[in-house]
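One chain is shown next in structure tokens, namely the form predicted on its own.
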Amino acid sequence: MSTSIPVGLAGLGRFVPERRLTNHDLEKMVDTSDEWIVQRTGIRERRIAGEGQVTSTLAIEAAKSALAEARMAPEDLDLILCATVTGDQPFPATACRVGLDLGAKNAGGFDIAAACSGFVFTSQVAARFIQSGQFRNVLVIGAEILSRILDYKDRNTCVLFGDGAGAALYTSLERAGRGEFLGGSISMEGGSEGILAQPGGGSRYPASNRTVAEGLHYMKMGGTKVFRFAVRVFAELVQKVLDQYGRDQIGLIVPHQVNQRIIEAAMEQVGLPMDLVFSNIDRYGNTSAASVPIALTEARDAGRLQKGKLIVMPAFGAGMAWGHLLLRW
């Protein structure tokens, strides 16, 4: 009979670029205002990668912090998984560059492109590898430089997104001593490419003078549809955990930082107070796959993770794809 190895979270890390792009800065670039952005999204500023930084640059810094907390060397890693839709290049995988620069000479690696749900999905992949006994120590990184695919003439997208990276190091629960992996979910709804997408650059619209001229390499989004979808899905994911474990078991909800108004509307729908939520969207905007691990690391640093209580991490985004990650601290 096969046995499943319990999985825990041994280390966390985050890294964001120094440069801040405030709402007042955006007022000078596009037809918008600080009041308009704050009222609709809760965002006040976001971080923007410097000229010499690429996605792996941010990912490596977050990874170093996670390794240090876990008291592991890069050589201890068996696998590196990078959740990103803005990798250093279409291929090879950004995880390979991270592994090389870290010195993780014993690790394999690959990328997972699930946009805003990336970290939540990739953490479940990592946990299953450990549960099966195939790998012992798996590093999961969510890293994005979304500023490089934004059209700063389109106020529907450019005010929402920022750059950053977060990392989590999963290993056996015996080794980690905390952050027990309890499960999660992965769902999708096909045929929604037009709602939230980067149309150009793939096999559908290969790079050409025409696609560049038409701005198809920029992110495109249908805001109203995304808002309604996200509120419904967020509420359903949290309700699923409530139904299984009960209100008293939930210590903190660390959602994908999509939009403060979406989070508030969903929490109202499930009848839970906002003080159960950790949010940092006001400082970073939506960093896609990086948002959950950045927020989880900051929640830990702020003393918000309660021993023995559940951490619920719902995420939703392009695809449309959504799911949740559930840990017990």
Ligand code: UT7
Second form
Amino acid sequence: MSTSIPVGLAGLGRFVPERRLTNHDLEKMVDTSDEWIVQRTGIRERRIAGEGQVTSTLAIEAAKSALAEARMAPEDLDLILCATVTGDQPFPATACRVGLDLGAKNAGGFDIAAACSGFVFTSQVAARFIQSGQFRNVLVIGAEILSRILDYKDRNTCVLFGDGAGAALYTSLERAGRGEFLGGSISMEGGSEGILAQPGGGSRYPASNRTVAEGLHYMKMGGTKVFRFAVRVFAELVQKVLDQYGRDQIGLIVPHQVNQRIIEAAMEQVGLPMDLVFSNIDRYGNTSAASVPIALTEARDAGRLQKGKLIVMPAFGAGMAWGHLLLRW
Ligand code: UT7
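For comparison with the form predicted on its own, would you give the structure of this protein in the form predicted together with oxa(dethia)-CoA (UT7)?
So here's everything in the complex, that chain up top.
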């Protein structure tokens, strides 16, 4: 196909569960302190899904907000892409449940499992479908219930993550009128199963009494290795945009909300001030694929997106996988 239809962002939405888990709550569960968590991560509280909620429940609420902003009906959707590593179940895809419950009768859909890079990668897939002319209106949702795979006896992981969902509705730039898709990147380096993974439940360690007894269905992480990797690739991704467009073009950096210290270290490396970054990690922790669209929606609501300026969204995580999404507001 030789067509290339310019792509824009017509609607954004976010949804987080009501229940807050504060650092003080965690002090009663594991050997940790509010002071340690705030100093090492910047996180003060995170949201935890209620018993009756599954990942599609959060995804649907975020999707409804994005549809309302775009003034579209569910029937207008051609494709629903759900970025998640904590879907309702291993299969079928959570996107199928989202489509059914939304009433998106004309949409196809599938899930993409790229952990914390999920939204950034999936948005690029969505944009390419629209550019090619195959689909007109593509809904991308990043949604996670990480609390269901965390070991609340493991202080190395349980303090870091939270639950939530964010959604972005892409369509032609002509129809959206803003949020022009300029491109991005997708990279990976395999072999990190021992650094950041949920080992159990797949073909390597199928569910058994042994995998349950050994806690293999919980997330496992070697935090320091992830920390160093994240600072390096975050800085490289931002530098790439700086080299191509220049400092004056950058309106806001909305990174994966990983750890305030990682964000500060990367910004220092590229020599950019912290007021160029949007961060809400203090309130939500790391919500993996949901973190960038939740942050983008809040940045928009706070009036932080400047007309005509670039929004740089770097993301990185399990795989290891990393990349960025670049829009002009
Ligand atoms: O999206 C990607 C997902 N991954 C991440 O977000 C993780 C990225 N990594 C990090 O954010 C940081 O590495 C952590 C916040 C996980 C840890 O910070 P750190 O500065 O790298 O600390 P550390 O791992 O070097 O641990 C220092 C100490 C250790 O004690 P010892 O061995 O020095 O006695 C840990 O056992 O802090 C201890 N520690 C804790 N203490 C209190 C680890 N977790 C906790 C905790 N509360 N929650």
